[in-house]
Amino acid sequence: MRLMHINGRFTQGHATQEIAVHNPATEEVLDTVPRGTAADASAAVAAAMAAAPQWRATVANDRAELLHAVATKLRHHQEHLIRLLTLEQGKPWSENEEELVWSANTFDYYAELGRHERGSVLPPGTPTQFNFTLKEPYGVVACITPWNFPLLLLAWKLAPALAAGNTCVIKPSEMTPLSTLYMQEHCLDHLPAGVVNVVTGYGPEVAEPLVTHADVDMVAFTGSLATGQRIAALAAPQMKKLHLELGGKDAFVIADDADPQVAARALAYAALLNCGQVCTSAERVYLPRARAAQFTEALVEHVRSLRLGPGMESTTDLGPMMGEKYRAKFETHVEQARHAGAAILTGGRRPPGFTRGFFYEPTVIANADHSMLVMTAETFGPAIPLMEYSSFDDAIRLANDSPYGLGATLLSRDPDRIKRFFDEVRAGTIWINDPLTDNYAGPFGGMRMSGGSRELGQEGLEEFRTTKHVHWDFSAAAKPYWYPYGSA
């Protein structure tokens, strides 16, 4: 069994009960870990508060060379975590691989962008004036994390808020903890005790106890929009700043100057990338009536090329879905829209010969429309749902028709009509011609129902700092302005 890490030492806490850690590849369990509780989240957050003091003290070029050696380590354990990833996550090795080499990185990037600056100086008011503001930590941050890329979504979380001076509680998924755990023990290992601490376990019973919690100031959380809303209900009596990642349905429009076989590929990539497991997957695909057929063979065509497998096989293009509640609901989404009158041109069932594992055929689904939960709610797995447009007002229409705003992409060479989309769609990321790429600088996050909070740039470092005004008068005569007022 794996334990949790509380104020420096790993531990059982108060857990009496453990939670197996599956391979979705092959259903068999890779080990255990406890089944942290309320107590267990309490004690977490009382070593956050202890070690806050001293943290938040720290001087920033300090604090950015203990960042730059959890990047170090990082990448000397790249091999040991990339098979972990693999194992309990099921994506290929491959896309761990980036997961990884991202998850370095980021530490790099926040470790100088931290020492940057503390805040700004303004124009006084008067010459006896001196007015500046100060970026400060929060305190204690909760980082809640989602089991479709357990390092990357911590280290966007976790990065920025030790680089700002936080302390940090993490609730990795119950699911994947063990990448997790592995990097607290060999990568963060340097952290003074407290600064970081990892609590395992399920959701009523370890982070809604943290979000709650009174020295709880802030918590950060990546996930769908149900559980979104439910933290944002249970922290608003406390009204403590929430950091809000939620889901996404993202359009991705084919314009009709775009070459085929690129498109094929590149809107593969976006819907079919772990799996279809993706906030920003491309799940609603619109394409110009004109040429549908071409676009449409060439995709089908690719689609069928890709191999699954477990994601330990260098072969594997698409590895299992995460589970079988995870499958159920995708087929759910599949078969109404089949139902519906849409037509399955590959795909559409669990492959034959995959005994085990959470595996499901890469589907493409034509004659798709709004009323098909494919194309309205998160369905989050291997699926590639098109529907024709008539006109590009039509396109811009249909991508904006979703109360989801996170990402949206168009594969398109003529200027007039890509200045057009990204003036025009509402969405957090607009990609051209490069879907699901991201910037480090470059600010990741959504708009409307997927939650307006920001990762990566500055403004991911921005959303871990609350802003102190400080209005310094070096005069302390009395002020003509002050009362009583008739004595002037």
Contents of the next structure:
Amino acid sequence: MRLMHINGRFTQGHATQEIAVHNPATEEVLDTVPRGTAADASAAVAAAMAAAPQWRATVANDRAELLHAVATKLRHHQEHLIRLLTLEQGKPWSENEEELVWSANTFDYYAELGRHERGSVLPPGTPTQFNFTLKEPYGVVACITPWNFPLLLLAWKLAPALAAGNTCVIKPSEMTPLSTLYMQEHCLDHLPAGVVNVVTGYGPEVAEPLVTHADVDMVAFTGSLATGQRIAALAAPQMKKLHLELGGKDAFVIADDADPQVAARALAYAALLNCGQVCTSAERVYLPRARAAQFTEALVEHVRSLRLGPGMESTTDLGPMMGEKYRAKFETHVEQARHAGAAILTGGRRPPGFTRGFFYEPTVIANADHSMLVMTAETFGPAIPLMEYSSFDDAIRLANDSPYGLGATLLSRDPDRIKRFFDEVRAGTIWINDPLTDNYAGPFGGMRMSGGSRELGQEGLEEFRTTKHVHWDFSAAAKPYWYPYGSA
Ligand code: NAD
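Can you swap the form predicted on its own for the form predicted together with ligand NAD?
Then the entire complex follows, led off by the chain already shown.
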């Protein structure tokens, strides 16, 4: 069993039961972790509270060096971490390599951003005033993370939270806690005890007690809309600072000037990365009617060439889905589309010959429309549903026809269409010709039901700092606008 980590020590805490962590490619048990309790959440918060004054007082240059050291250690341990990510999460080794590199670089990025400034000087109202802002940490931050990018989405929270001077309690997904615990043991071990704590367990049993704990000042959460809504409701009575990164239903629009071969590869990557289990996966595709046959043919040919297998094999393009629960929900969406008149051009089944693991063939669905779940609800699997549009106006209207607003992609070289797309489509990230590529300096997050928070960039640091305005009158004289009014 791998233990939780509270106040600088590995511990079983108050857990009397274990949670098994499975390899989704083989369904075998990889290891177990303690099934944490509310008492463990409380102990971790107490440790983070106790460590907060010293961490807050640590000068930014020292914090920067400590964060650079996290990045260095992540790189030093990359082989083992990539292996753990591949085993517990399932996506191919090369995708986990990317995740590891991005995670380490995120710590380097925020190490520097965190020591760049901590507020600004403002123009005063009179010559005797001095006005400035101070950016301060919130205090204790609960970081609740999902299973699809266990380390990357943690790094996007932990690095800016620490750089800003907060202490943290991490609650990793119960399905992928092993890489987080390994990182805690080998890459965060130089931080003072209590600055980062990890509690393992189920959401309602350990994460909810963190959300409602009076000493947790901020909750940073990435996960589903339903869980985000639950967290928002639980946090409301205390008016807690929330940072919510929720689900998506990203539109992928192909303009009629795009190249079918390039479009096939771009779309397959955007829709099938991590077996379609990315919050910004291309989940609904709009093709120009006049060239739909060409784009579809190139796409189907490319998708049929992709290889399914365990992420540990170097020839694997697509690994398994995360679990039976997710595959079953995905199948419901595909079957509903099939019955509603969509055409399954390739895939649409569990691959024959795979007796273990949660595999599903990449599935191209033609004649999709907005009456189908594959075009409206988060499918979170290896589906590429295609719908034809008649004009670019129509494409933009369809792209905006969703309560989510995380990302959107356009393939085109036409500047008029590109400008209309980034002006008119309501999504937090707009990708033109290069879907799903992040940039450390580029804020990432959603609009509307995807949550309005941002990670990465300066905005990603600001989320973890609260602003204090200091108004200082250094003349210290009585002011003419004080009482009594009307005196001479
Ligand atoms: P999830 O909401 O089921 O779980 C996320 C985390 O919340 C886990 O640690 C889980 O244990 C915890 N949790 C569960 N119930 C809870 C509760 N009642 N209170 C507090 N915490 C609770 O999501 P998931 O299945 O792990 O991840 C997939 C979802 O995450 C998808 O909807 C995806 O779109 C979304 N996601 C969003 C982003 C983004 O940046 N916007 C990135 C990745 C994934």
